[in-house]
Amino acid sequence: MSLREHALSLFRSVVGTVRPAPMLKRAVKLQGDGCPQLLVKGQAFPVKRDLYLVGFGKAVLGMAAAAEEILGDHLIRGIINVPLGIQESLQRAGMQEMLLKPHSKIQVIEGAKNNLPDPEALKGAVAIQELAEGLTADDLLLVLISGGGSALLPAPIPPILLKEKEKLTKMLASRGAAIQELNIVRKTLSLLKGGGLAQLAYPAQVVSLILSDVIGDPLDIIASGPTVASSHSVQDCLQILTKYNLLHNLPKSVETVLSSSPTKPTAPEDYSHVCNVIIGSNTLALDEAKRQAEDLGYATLILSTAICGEVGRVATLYCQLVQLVCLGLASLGEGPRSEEVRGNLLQLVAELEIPGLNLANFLQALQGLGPERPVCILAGGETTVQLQGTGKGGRNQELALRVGLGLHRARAMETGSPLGRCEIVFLSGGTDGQDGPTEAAGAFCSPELVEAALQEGLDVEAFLSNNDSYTFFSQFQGGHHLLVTGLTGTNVMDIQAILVRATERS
């Protein structure tokens, strides 16, 4: 198998591991008939009267199908908000197990085209709000949450209009705001986010099953934390708007809401009726990828599940790592060149401030791999792109193209470079199957691909400065290097894989 096929197989196994049904079935059981209990990861919740279900997010359709199977007749009614077109897409892909049965008690509302809140998503959010408001102390509300939940649960605090909130979110994103920052602003302006849904469902018992798509799995940030006490105040929201120079550019309605919002977050004791459980994450996915890569014969290391930062800086980090791997495979892991690359890496990681990454330990493990086996480095997380152009792309495709270009340049600069003695493939893909407003999940790249493009007269640099990575990959070599999976029905952020093996050329 080629490195590209190996990378594709790793990506598919990752997505398979975090598919909703297996995850839900591992976490949830229903026990007993007389007074049934819902068991969630060993914790018991008595079903005193009626059991209801609501959900929102890219993976929620599959989660709901599995939940309905487990809950059976105990489920009275459900409402889920899922991405536009997902039912048809899963049907086409033959993923029947992710679809609800014909006489399901769960109503499905599709919305949030291109992952942006829209009137359909708002309609679903209002229906979920009404269901939650009607619950009693004897009811149990099961809430299914996954990434993409923010866009699928828009309920702006009146008088804010949906289009005003959407415009503000777009402006923040285009100025490079991180997902955490976007979510803090969204939930400050929302009725349901930041714990709002849990408050409306009181006094019913609320059990949330969460598939995390955010670095570090912070409960109050995933889908903007509709069932979690918000740790942020209106002050945090104002700080973000100031940081991106938007404070004096706000719609009147947003100003009204911000000026009348409580300055302190809700107290945690107001959430004693809520239990939040993470049932899947990027960590789980990467652990599976590591097992698979080792089965394929790779010496495998996980760099981090919290890769974040500007896409160009992260690409530089990966290029330096690849150089270090190639030096190791060429048995040059101890020389001055290696020391220089290690120094560059330590400086880069310090600047990127990747949470929980101990690079010194990682480099030590890398050094201990030896030159005999091909190397696989895995990572996960979410980069940010500062839009400068008008092209079409996504953060994964842009990252892949930047890594390919960086490696090509490094190889060209150094005669007899160890990079020239290695075969390298870099893959970056979104586990939800969607990268930006394109049908690709991401892309594969290599220095050879960039070399071939340049020989055909393509200006790779120009594609990148126009944020036009999708156009590059789709036009060049028949789109062969795009990673196209279709919607996967799940979402645990992005996955990157670096595969390197020594070639015969010495």
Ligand SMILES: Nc1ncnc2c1ncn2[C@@H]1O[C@H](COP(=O)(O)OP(=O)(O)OP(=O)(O)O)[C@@H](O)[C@H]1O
Second form
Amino acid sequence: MSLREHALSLFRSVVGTVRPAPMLKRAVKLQGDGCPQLLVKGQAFPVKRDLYLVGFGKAVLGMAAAAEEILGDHLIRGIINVPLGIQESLQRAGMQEMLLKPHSKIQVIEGAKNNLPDPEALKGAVAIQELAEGLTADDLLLVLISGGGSALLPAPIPPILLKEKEKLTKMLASRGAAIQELNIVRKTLSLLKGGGLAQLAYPAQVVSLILSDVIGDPLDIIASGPTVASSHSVQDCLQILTKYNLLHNLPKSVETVLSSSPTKPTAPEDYSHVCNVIIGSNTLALDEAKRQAEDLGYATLILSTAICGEVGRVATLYCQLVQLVCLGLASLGEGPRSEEVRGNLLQLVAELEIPGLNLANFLQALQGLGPERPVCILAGGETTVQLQGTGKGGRNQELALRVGLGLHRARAMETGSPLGRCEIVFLSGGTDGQDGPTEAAGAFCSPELVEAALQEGLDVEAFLSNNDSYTFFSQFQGGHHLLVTGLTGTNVMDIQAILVRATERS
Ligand SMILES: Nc1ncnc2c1ncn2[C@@H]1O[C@H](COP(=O)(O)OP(=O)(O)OP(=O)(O)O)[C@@H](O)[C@H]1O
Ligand SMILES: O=C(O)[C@H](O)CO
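Could you drop in the structure for the form predicted in complex with the named molecule? We only have the form predicted alone so far.
So here's everything in the complex, that chain up top.
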């Protein structure tokens, strides 16, 4: 098998591991017939009378199918908001276990094309709001939450219009706002986000099962925390709008809401009827990828499950890492060139402030791998792209293209570069199967990409300066380097795999 085939098989098995149904089934059980109890990761919730279910996010269809199987007749009714086209995509892929049964009690609303709120998603949000408002103290509301939930549960505070909120979120995202910043703004302008849904469901017991797609699993940020007390204030929102130069450009309606918002977040004691539980994350995915890569014969290390930062800086980080791996495979891991690359890496990581990454330990482990076996480095997280151009792309495809360019330059700059003595493949992909507003999940690259593209008349730098990575990869070698999976029905951020093997021994 080629390195590319290995990378593809790792990606596919990762996505398989974080399928929502098995994760939900591991976390939830229903016990007892007379006085049933819902058991969630060891905590018991009595089902006093009726059990309802709502959900929103890219992975929620499969979560709902599994939940309905567990809850059986105890479930009275459910409503879930899921991405447009997901039922068809999963049907086509033969993933029946992620689909609801024909007479399901759960109503499915599809919306939020390209991960942007739309009237369909709004319709679903209104239906969920009405269901929550009608609950009593004897009811239990199971809330299924996953990434993409923010766009699928839009409920702008009047008089803000859906279009106005969509435009503001789009502008923030295109200026490179991180998901934390984006969702603090979304929470301030929404009826249901930032704990709003939990408040509406009171006095019912609320149990939220959450599949995390945010670094560090922050409950109040994932899908903008509709069942979590928000620790953010309107002041935080104003700061973010100022940072991205949007404060003086706001629609009147947004100004009205901001000036009348309470200055303090709701007290945490108002959430005593709520339990929020994380049932899966990127860590699980990378652990499985590591196991698989080792089975394939690679000496494997996980760099981090929290890679974040501007896409160009992250690409530089990966290029330096590849160079270090190649130096190691060329038995040059101890020399001055390796020292220099290690220094660059330490500086880059300090600048990127990747949470929890102990690079010194990682580098030591890398040095210990030795030159005998091919090397696989795995990482997960989410980069940010500051859009400068008008092209079509996503952060994974842009990252892959930037890594391809970086490796090409590194090889060209150094005669006898260790990159020339290795076969290298880099893959970056979104586990949800959709990278930005494109049909691909991500892309592969290698140091040869730039030259091969030039032979086809494709100038990588020109595509990059227009944020046009999808167009590039679609045209280059007939789209061979695109990672295309279709919507996967799960969502635990992005993953990157670097596979390197020596082609000649020094
Ligand atoms: N042309 C482009 N080139 C590169 N990145 C882009 C481009 N257009 C959009 N993006 C990036 O794609 C991101 C949105 O992608 P996507 O819809 O896959 O979001 P997501 O973060 O995976 O969604 P969620 O976390 O809600 O599941 C934005 O951060 C945006 O900057
Ligand atoms: O929906 C969202 O807000 C993002 O996917 C983060 O969870």
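Positions refer to the first chain, counted from 1. Here the rigid core means the biggest group of C-alpha atoms that line up within 1.5 Å when the two forms are laid on top of each other. Treat the numbers as computed from the prediction; the structure is a model and nothing was measured.
Once the rigid core is used as the reference frame, the Cα position of Ser465 differs between the two forms by less than 2 Å. After superposing the rigid core, the C-alpha of Gln475 moves by less than 2 Å between the two forms.
Superposed on the rigid core, the forms differ at Glu456: its CA is offset by 3.1 Å between the two forms.
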